[in-house]
Each structure stands twice: as structure tokens, then as C-alpha cells.
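Here you get one chain, nothing else, as C-alpha cells; it is the form predicted alone.
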Amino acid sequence: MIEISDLTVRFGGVTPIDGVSLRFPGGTCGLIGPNGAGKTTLFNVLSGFVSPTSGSVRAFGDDLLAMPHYRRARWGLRRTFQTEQAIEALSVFDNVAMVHEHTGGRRSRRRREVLDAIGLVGLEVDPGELVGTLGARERRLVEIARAVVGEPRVVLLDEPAAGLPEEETEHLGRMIRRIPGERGALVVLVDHDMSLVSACCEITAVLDFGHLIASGPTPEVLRDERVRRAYLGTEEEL
């Protein structure tokens, strides 16, 4: 469970997060909103790249903001980014193993846990293949394998389906739904593909210009008129 209370972030005269309080109870939860709504800023606060002006964040009872970012990774917080972080000159295995090492995974379990993460995401390539030789779908799966290797407690996925065709997005959705059950991790998914959010997330929160405008069961949230207006500038179905 993640509990965020009265969280505010200011950059000079800009306030990308403004007094947000919300709760992600477990499983896979969605975080949506138009571009510039504050979604990635919130992820940056959770992962330690941005310090808030005020507010609190507790994850499974622990004060997340009291931890330096490197301790959060060892505690079990993982994330993907909108831009790829995997190193093209390294193999799939070495990219995932590097995260396993930096997050405190035991060396004696490294090979088994790295291969297990690669298998979980459905990456059907030789683990020794260089990431730079892979296609877009496979590189995206490497990014997620890096986020689920070992013993994650919170996995933040920042637009993992961006640019993928429908069939590959459906595969991605099936894989994301497996993470809580097979890893015991809470997943927070940011994506603009509402079919993916609907398929994966029981609970969804919506940000607009740094404010929380809706939170609750995903079908109800996506029918909310405020969400339709904020997200698409229309009251038609999302």
C-alpha cells in the first residue's frame, strides 16, 4: 500500500503537484491524466529524484521520503522511464543482472533470478543477445525485466506501451497483470492507452494540472465527466 498525503511540489513559480492525497491499495493501480498533469513528477518523488515542498509518502508503513534514493531501490522500489535506460552495448542478461546487483540481490541467486525475470516478461530472445540488436518491443520488455528482477515491493511503470501496436500492448497487459501475483509487488501504471489501463488496473487515480480530480474503481473513474473533460476535452466515452 502507498499512502500519499497533502503532497506538493514546486519548481520556482510552477506547481506540478498541488496538495495531492491519494492511496494505492495494492495489485495494479493506474495513474492517468493529460500531458503535463504531474504523473511523472509524482513518480520522481516516489523514486527520490525530486524532493517535495511538503507532504508525506508512506509505502507499506515505511516513510519513503526519509530514505535516500539508493536505499529506496534496495528497499524494493523499482521503475521504468519514458526513455530507455538499458545499455545497448550490454547483453539482455547483463542489463538485468546489473539492476539485481545494485538493488542488493544475492550473488548466489543472481543467475536464477535474472533468468526468472526475463521469463516473466515473456522475452523470447537469447539472454546473451545485445540489447542494441533488439526491436522496440523486446527492448521495452528488457526495461520491465529490470524493474521486476529480484524482490521488488513497488514497481512504477511509466508509459510502457508508448508506440507499441495493439497486439503487443495486449501481451504487455497480460504480463503486467502477473506481476502482483508472481512478485508480490504493488504496480502503479502510467499510460495513455485506456484499454491497457482498463485491462490491468482495478483502481485508477487521475491528475490534472497537479490536482487529483478522481480516484476509485477504474470503470467508475473513466466514466467521470471531470475525467473526460480533463483528458480529452470532451464528454464522449474514453
The other form holds:
Amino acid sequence: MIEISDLTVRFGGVTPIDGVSLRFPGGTCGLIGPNGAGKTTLFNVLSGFVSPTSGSVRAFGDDLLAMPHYRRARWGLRRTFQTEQAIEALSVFDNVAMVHEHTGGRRSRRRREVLDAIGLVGLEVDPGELVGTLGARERRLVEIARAVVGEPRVVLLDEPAAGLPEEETEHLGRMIRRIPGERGALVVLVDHDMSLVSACCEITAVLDFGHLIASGPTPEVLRDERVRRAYLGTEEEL
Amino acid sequence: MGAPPSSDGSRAPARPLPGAGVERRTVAEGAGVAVFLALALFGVPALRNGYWELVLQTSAIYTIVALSLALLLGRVGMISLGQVALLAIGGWIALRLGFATTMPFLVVVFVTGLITGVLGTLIGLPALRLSGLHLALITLMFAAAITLLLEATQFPNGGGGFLGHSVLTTAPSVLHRPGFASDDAAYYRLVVVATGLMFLLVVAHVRSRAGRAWAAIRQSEAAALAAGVNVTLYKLWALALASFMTGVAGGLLAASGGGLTVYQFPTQNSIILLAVVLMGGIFSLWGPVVAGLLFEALPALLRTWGLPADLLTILFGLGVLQVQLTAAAGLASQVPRDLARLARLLGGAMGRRRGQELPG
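Given the form predicted alone, state the structure of the form predicted together with the partner chain.
Below is the whole assembly, all chains and molecules, this chain first.
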């Protein structure tokens, strides 16, 4: 469970997150909102790239904000990036293995757990292949395999479906739904593809201009009048 | 460049690691290294040409310095323009230790590496938060400061005090070679072996946890942090390793010829080193070998041909331009690729001619 209380982030005169209190209970949770709503900033606070002006974040009882960012990965916080960040110079195996070895994974279990993560995301390439030679879809899957290897507790997925064709998105959705069960991790999914969010998330929270405007069971949230208005403002289809 | 197929159904998902193609390439590379080492160790001394032996010996030493810069630049993404200054520091420390203690030569060189490693890391410490141009500028300033400092202190030549330099004696600042490598040919071989060991050290690092962390840092510090990499620690580690190797090179240089002089380490040499390292290539391990040869052997070649050494600045300028425009991975990967292309072209031309001749 992640419990965010009264979180505010201010950059000079801009306030991308303004007094947000929010609970992600478990399973796969959605976080949606128009561009500039503060979704990625919230991820950056959770992973430590942005220090909030005020507020607190507790995850499974631990104070997340008190940990240096590289320690959060060891604690079990993983994330993917909007612009995919698989390491080009390393092989698929080494990409996943480096997360395993830097987050306290046991050496004796490394090979098995790394191949296991590669299998979970459904990556069907030679693990010895260099990531630099892979296509966009596979690189994204490598990044997700990096996020689920070993013992993750919280997996933050930042627009994993961006740029993927529809049938790939369906495959991605099936895979994301398996993460909480198979890994015991809480998944937070940010995406603009509402079919993916409805397919994966029981609970969804909506941000707009740094404010929480709705949260609750996904179908109800997507029917919410304020949510529709926020999206209509940016010509997003629901 | 033919990109390998990524996800055709014919591939089994869990193939043994690494792939068979990688193994074949490793064997070919190993053979290449073995032939090169054999030529360097036995071919060069067999020529019995003292001048070129000395030139290639200093080339090997500068190959170590180039390797340290290529490690920082190519593997971690840190740019340093202070490596030649660190080399001078390494030389100074080795001479100081050599004159002050009775430690055997190899121990002196190793301890020099360690001390230089610590110094290089300390110097890099404030620079850690900087990157790119700022880090380059800071390290260049450091190199300039060291050049000035050396002009005041000179290299130790057996004098007293902490600086160990005496103006009263004309003794050269040279480190005593070990008994088993006192003649030029033997010392040359020792330097080649030491260079080989430095390469092994780098390969061992690149293939380990540290190398994977560096690869992540080079691509994106955010991704590295998200993967749990302690970015500061691994950057310091890279600085320490690069400084250690440069210190060892300094120790080897201190015993190489007629002794160290301040004029061997002008500040601009750090920039020229960057140029040759970029020309050689920062991603391939052959790159530093090419760089070392460009830095030391090419000027010697120009001298024997009676051409002015200033030509080098122009050549290196054009060279960097050429490499950056046509092959960012440097000569070490460009030359084999172009040769392979040429071979294919020739092979294709021959095949076509034969094809034409056969029916006719």
C-alpha cells in the first residue's frame, strides 16, 4: 500500500502537484490525467528525482522520502520511463541482471530470476542480444523486465503503451495484470490509453493541474463528470 | 550493417548464454590479441632497432593513458583533460619512492598506481557533480596547474627534502629498472606485459557489476539510479581505476629512457591525447592501442621522414573531424569494417567477372 498525504511540489512559480492525498491499496492502480497534470512528477517524487516541498509518502509502512534514491530500488521500488531507458550497450540478460545485482538479488538465483523476468514479460529474443539492436517494442519489454526482476514491491509504469500498436497494447495489458499476482508487487500504471487502464486497473486516480479530482473503482472514475471535463479540455477520447 | 533478426519465431526463447555467434567472435578476437601480443613481444625486439623499440615502448605506456581516458569517456561518459597531468604526477611519485626507498621496481610502480589512484579520485571528487564541458574545463585547469607546479618543483633526481630535487647535480630523474629487465629489450617487454595487464584489468571491470553500472550511467543517470546503482560510488570507482592505470604508466615512463623532464608534459598534450583517443575509438579496446601509436609512433615517423612535427596538429585535427563525421566509434572499428567492405567489393567484382567468363 502506498499512502500519499498532502503532497505538494513547487518549482519556482509552478506547482505541478498541489496538496494531493491519495492511497494506492494494492494490485494494479491507474493514475491518469491530461498532459501536465502531474503524473510523471508524482512518479519522480516516489523514485526520488524530485524532492517535494511538503507532504509525506509511506509505502508498506516505510517512509519513502527518507531514503536516498538508489536505496529505494533496493527497497523494492522500480520504475520505467516515458522515454524508454533500456541500456543499449548491454545485452538483454545483462540489462535485467544489473538491476538484480544492484537491488540486493542473490547471485545464486540471478540467472534463474533474470530469465524468469524475461519470460514473464513475454520477450522472445536471445537473452545475449544487445539491446541496441532491438526494436522499440522489445526495448520497452526489456525495461519492464528490469522493473519486475527479483523482489519488487512497487512497480511504476510510465506510459508503457506509448507508441505501441493496438494488438501489442492488448498483450501488454495481459502481462501487466499478471505482475501483482506473480511478483506480489503493487503496480501503478500511468497511461493515456483508457482501454489499457480499464483493462488493468481496479482502482484509478485522476490528476488535473496538480489536483486530485477523482479516485475510486475505475469504471466509476471514468464516468465521473469532472474527469470527462478535464479530458474534453484536451480533446482526449474516453 | 545488418541488424540481427529480433523476434522471429524460429528462435528458442531460452538459448544458452551467450549466443553462439558471440562465442565465435570472442575466439576470433582472442586470436587477434594473441597474434598482436606475439608481434609486440617478440617481433619488435627481433628487429634490433633501438630507436623504434624505445618509440614503441613509450607508445605502449601512452596506450595505458589512452586506455584510462577511453574508459572514462567511452564506458562511463566522463571527459577528463587531466590524464597527462596525472601521468606526470605518477612519474613524480614513482621517482620519489624510487629514490627514497629500497622497494623493488614492481612494488614502486604498483604503489605509485595506488597513490595516484587516490589523488585522482580526490581531484575528481568536487568534479563529480559536473559533467560534459564543465568537467573537461575543470580537469584542463588542473592539468595547467600541475604543469606550473612541476616547473617549480621539477622531478626528483636524488636530492634531499620532500621534493627530492637538487639543482647541484646533473643526475637525470630516472627510476632504476629492475635487475631482470635492465636492458632495453627486456624493459620494452616488461612494459608490453604491464600494458596487457592493464587491458585485462579493464576487461575484468567492464564485464563485471561495475561495467554494467557504468553502461547504465553513461546512457542515463536517472535510469541508473532507478536501477539501484549508487552513481556517485561507481563514478568514483571509474576515476580511481583510471587514475591507478595512469599512475602505473607514470611509473613505467619514469624508468623508460633518459629520465623525466618537465617539458614532456605540456598541458596541450592532454588535449592531443583526447584527439587521438577519439580517433582510435573509445568503445573498442583496440582504440587505445591505435591512440598510443598515433600519440608516440606517428610523430617519430614524421621525424624520420624529416617532416615538421607541427604537421601533427593539423593531421590530428583532420583525423578527429574525419572520425566524428564518418565513424563515431573510431578507427579501431572503422578500419576493419572498411577493409571487410573492400574485401566484399573485390570478392563481388571477381565473382562477377568469373560469372561473365563462365557462360562465354
